[in-house]
Every structure is written in C-alpha cells, then in structure tokens.
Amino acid sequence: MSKVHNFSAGPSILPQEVIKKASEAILNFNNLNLSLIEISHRSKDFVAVMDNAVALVKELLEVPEGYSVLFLQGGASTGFLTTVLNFMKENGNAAYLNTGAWSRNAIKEATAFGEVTVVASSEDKNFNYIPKGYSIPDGMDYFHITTNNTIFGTQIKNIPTPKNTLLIADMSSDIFSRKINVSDYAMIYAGAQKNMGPAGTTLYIIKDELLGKTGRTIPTMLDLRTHIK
C-alpha cells in the first residue's frame, strides 16, 4: 500500500526511519530486553535519550549559553499559564498580541493572574491579518506573541523586539521551520505534535537568570525552576 500523507494542522507525518527506531525501542530498547517505556527515567540509558534531545535542540536552534531547554507535561495551553506564574510580576501587567484562537486563550488565562494589555488585536476581522504599528507600553512584565496562527492561517513573519521589556512566544505551530534568534527571547514554548514529534511533551527554552524574580508563590510543577534543577 501507498504511504498515506497528513495535512492536517495537527499531529504531523514521522519519518519512517523515526517510527521504525521508536517500535523497536518499544520492544526493545538498547538490548536491555525491556521496552524504553518499562525503564526507570533515571536510568543511564533513558537519560542519554534526553540528553541527545536537548542537545539536537541547542544544535539546531543554535541555543546559546545561559538557556535551559526542558521537555514538559501539559501542551502548549499549560504554558500559557506557566507564562504567567513565572514572569508576571505579583500585581504585575503582561501585555499581548491577540492573533488567533490560541493567543486568546492565553489572553484568557493570563486576566485570572494580573492585569493584561492587549496592544493590538486582528479580532476585528476574524483574525485574517497579522497587526501593526502598534507600541508595547512601559511597565510590562513582558510581551507575549504566538507567532504562528494555523486556525487562522497567519503568521508573524517580522518578529518583534521590544527594548522596554521581556519577549515571550508560544512557537508551537511554526517552530523549527525557520531560524529564529533565541537570544531575543526570554522564553519560547511550543508543543511538539507540529514540526518535532507525536503529541504528547512541551519544549521550553529559557533564560535562567530571569526565573524567580515575580515575588508570587508559584506551585512547585509549575516553576520553571523546578524542572531546570
């Protein structure tokens, strides 16, 4: 039978290479006679599977010095609050650009944590445009964009670069597509089920020395801090 192709927004084709190492891994992972998912995560064969991971991460993105690359729980909609828990200052104010469904729902969940403004929004004609000529206000904790819209069909090809405060972006839709500057982020997210692999984990990449500096008690799974130690 012919290889049936997906083109769907969601969940994307494998390599057949990719599928075929994973099976075996399955049955069999690194002729230990157990499967990859019957071992111990601490164990020195599971953790050379993550360790390759972050580094072909680093390698491809060109990740420089001073981020940690995590893989999370939760999708990408967990990350629009792990956003808010630690960056958004206690009584802070976040701004946003609303480009879609799924900055809406991370506007949405940022408005339960502090004050957020929306510096331009594309609502007005359900989302088929990307905003410009807006300006990011003084005082924000940082600025979140999502900078692929794959309901909508829109993407940000001009990626801003406020002076006046943290960039933040959930690149879950577009993320290894392009090359992308990481330093001009504080934080990236983006779930894998898109360009890196099945449903099922999170990338984070983060600046470490801007952890820990919001004042508010974050939920221990919730702090990036947690993950990185």
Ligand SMILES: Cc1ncc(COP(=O)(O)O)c(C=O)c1O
The other form holds:
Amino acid sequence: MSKVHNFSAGPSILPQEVIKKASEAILNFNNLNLSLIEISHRSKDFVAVMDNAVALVKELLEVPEGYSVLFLQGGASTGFLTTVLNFMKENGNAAYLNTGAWSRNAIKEATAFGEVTVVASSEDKNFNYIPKGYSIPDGMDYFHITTNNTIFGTQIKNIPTPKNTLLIADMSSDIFSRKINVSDYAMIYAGAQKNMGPAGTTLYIIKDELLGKTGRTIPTMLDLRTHIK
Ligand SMILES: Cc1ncc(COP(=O)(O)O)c(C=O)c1O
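For the form predicted in complex with the named molecule instead of the form predicted on its own, what are the coordinates?
Zooming out: every chain and molecule, the one shown earlier first.
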C-alpha cells in the first residue's frame, strides 16, 4: 500500500529517510545495543543528537552570534507564558497583533500577567486579513506577532520591524517555510508539530543579552536563562 498523506496542519508528514533513521535509532542507537530512548539524556551519544539538532537550526536559519537555540517542553502554548515572564517588565505593557485564535490565546495569557495593548485586530472579519497601517506606542516591552495563523490561513508577508520595541514571533506553522532574518527578533518560538517534526518539543531562538531585564521572579524552569545555562 502506498504511503497515506496527511494534509492536516499538524502533526506534519516527515520525510521517509527521517522515519527510517529514527526507527533504526529506536532499535539500536549508534551500535550501543540500546535504544535512543533507553540511554541517558545526559550521555554523550544523546547530547550529540541535541547538539546536531541545534547546529542544523543555526545553519538553516542562519542564526547570528548571540542567539541561543533551545528545544523545550510545554508546546507553543507555554511559549505564550514564557514570552511574558521573560520579556514583560513587572508592571510592564506589551503590544500584540491579534490575527487569529492563537494570537488571541497569547494575548489572554499576557493579560493575566500584565498590561496588554492590542495594536490592531482582524477579529471583526473573522480573522480573514492581516491588519496594516497600525502603529506601536512607545514604552512597550515587546511587540508579539503570530507569523502564520494556522486555523485562518493568513500569513504576515511583510514582517514588521518596529524601531521602538523588541519583536517576538510565534512561528509555529511557518517556520522553515521561508527565509527569515533572525536578527530582527528578540525571540522566535514554534511548536515542532507543524513544520519540523512530531509534537512534544518547542523550538526557541532567543537573543541572550535581552534576558534578565524584567525585574520579575521567574519560576526556574520557565526562566529561559536556566535552559541556556
Ligand atoms: C500558530 C500556533 N501557535 C500556537 C499553537 C499551540 O501549539 P501547542 O499545541 O504546541 O501548544 C498552535 C497549534 O496549533 C499554532 O498553530
């Protein structure tokens, strides 16, 4: 029987050579006579797998010096919270572009922890367009965008490059689909299950020097500095 294709937004179809290599590693990884999922996640064989994944992300996206690449748990939905805790100052204010269900969820999460300014929204037309011509007030800790709105099928073609604040993007459903300029962003995050691989990990690309400036107490495992360290 021929391979069935899944056109759903996630999980994504993976290349057959990836499935083959992964299944071999599940049976016997690196001739250790152990499975990849039976060895310590701190062993040199496993650490090499992660180092390779990080190096590939850096190569494919031309990630500049000064940025860290992490694979974390909790899905992109935890990214909504990670964004706030690591970039919104205590009593701060952050700008959001409301372009779909996922940006609405990001806004909801931020509203629970601080003040949010929705600079523009396409909710009036059931998110069937990307708002244009908006401005970002001064004094915002960051500006959050969802580059591709998985449910509504709209994509931001011209990425805004705000001069007066940091740019943070949820790229869950279009990462690796086009060239991006990582240095435009303070942080990019993306759940793996749309464009990269199976569900269960979330990619973060963060400009290190911007962390630790919020004045907040951040739970250890939600503090991106913990994972970078
Ligand atoms: C753009 C976007 N952001 C966030 C999410 C939430 O991702 P997760 O299920 O990894 O929490 C999704 C998932 O469908 C998405 O498409």
